[in-house]
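For reference, the chain that follows is the form predicted alone, supplied as structure tokens.
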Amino acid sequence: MLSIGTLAKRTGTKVETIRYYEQIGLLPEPERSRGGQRRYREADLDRLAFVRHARQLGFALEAIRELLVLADDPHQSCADADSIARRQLKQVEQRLSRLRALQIELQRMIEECRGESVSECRVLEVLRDHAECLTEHG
């Protein structure tokens, strides 16, 4: 049995981390010792393991109580698992497509400020007026 420091530590996640996983149900409430302390199993650690790779991959909480679901019963299809991480990929590349167009924008703005003062700066004058961008980024 594992003690929530040992867990956090294992998993490189915080105590306080842990126990909101318990909170919101992705994680199971934990045997307690006679003095009240949280007891862990290995599966508690798989679990939040799991769940922490998810969490670095981008998943959402509630995309990771679908995953959770999923590989509670091994018998289901995959098929909902691979919908939920093509789901995720999709807003991933959303996010990527924004930061490329901010990306634009930002060295647009660098290269046309020629560095002389602040009342002729273009990255101020862009700053101030979002119809000066050319892209959509917002």
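Positions refer to the first chain, counted from 1. From a predicted model like this one, the values you see are computed outputs, not experimental measurements. Note that the rigid core is defined as the largest set of C-alphas that superpose within 1.5 Å between two forms. First, how it differs from the form predicted in complex with the DNA.
After superposing the rigid core, the C-alpha of Arg39 moves by less than 2 Å between the two forms.
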Contents of the next structure:
Protein chains: 2
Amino acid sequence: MLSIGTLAKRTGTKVETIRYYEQIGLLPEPERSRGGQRRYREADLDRLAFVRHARQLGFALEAIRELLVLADDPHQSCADADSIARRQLKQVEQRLSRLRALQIELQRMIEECRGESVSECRVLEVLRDHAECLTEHG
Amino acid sequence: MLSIGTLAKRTGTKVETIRYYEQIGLLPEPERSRGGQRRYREADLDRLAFVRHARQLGFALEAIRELLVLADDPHQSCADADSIARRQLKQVEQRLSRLRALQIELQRMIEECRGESVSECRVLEVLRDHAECLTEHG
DNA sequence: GGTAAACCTATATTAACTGCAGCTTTTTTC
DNA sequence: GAAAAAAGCTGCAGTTAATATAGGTTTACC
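Show the other one: the form predicted in complex with the DNA, since we just had the form predicted alone.
Next comes the full complex, and the chain you just saw is listed first.
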């Protein structure tokens, strides 16, 4: 059984954040020691790592909650799972294409810098395009 | 010249958020109409679109501020630009690999769902791995 | 078995927005 | 070209997702 501090260290999360996630119901209430301290198992570590990574990728807690529901019970409703998965996949693919563009531009800048001559920075142009946005928000 | 509402609509941003970005210095103070309303040009649209996309990708406003400094004046200091670009690129690449993993898992779920049988959901496992994290936060 | 590190709850603060109140400007429509 | 509706203004309060702090308890280790 892991203490909250160990869990925190192993996932790169603040102890306070773990308690916060429990409070809002993203993490289940763990067992407690006789003295009342939280005791976690490996599965909690997986769940927390998932939440942290998803957050780093820009998913809102509500979207993460949705994905966790999927993970908790994928049998429940195939139609639901499918629609959630499709929606999330669309988001993921959009993020991927933007990240790739940004990656290429940063690589170009580093390359040019090696030649002592960063002619110009096009990171703006790279993420400027919002053709897809138009379909997203009118 | 664009009104704040037009800018908002064209970038999928709330009007309040645009004013907030101006307040914290991410967007320059725009010109004003005789009556005192904000008037923007196309360049402001690019800048705002960049900020929004970067936010969606999970970059903190401070990281975005850094990228904007790079965009505003890449000549300024090649060493600075290089170190910022390298640091950001590392982040981007980490995000890319996690997003790819999530993409594959969501595709698999949708695929299985089509066969009316989501055997199990492995989104958790997909983002669980935190080998890189260990190097990030001890 | 004592003490330092880690944990507890509860509450306050921060970051990044979001919404509202009360008023002014701009646009539209007759 | 006037009036009414839509959009904008400032200033401030509220929300989300944490993060920090205060004051006290439990656990780990010599």
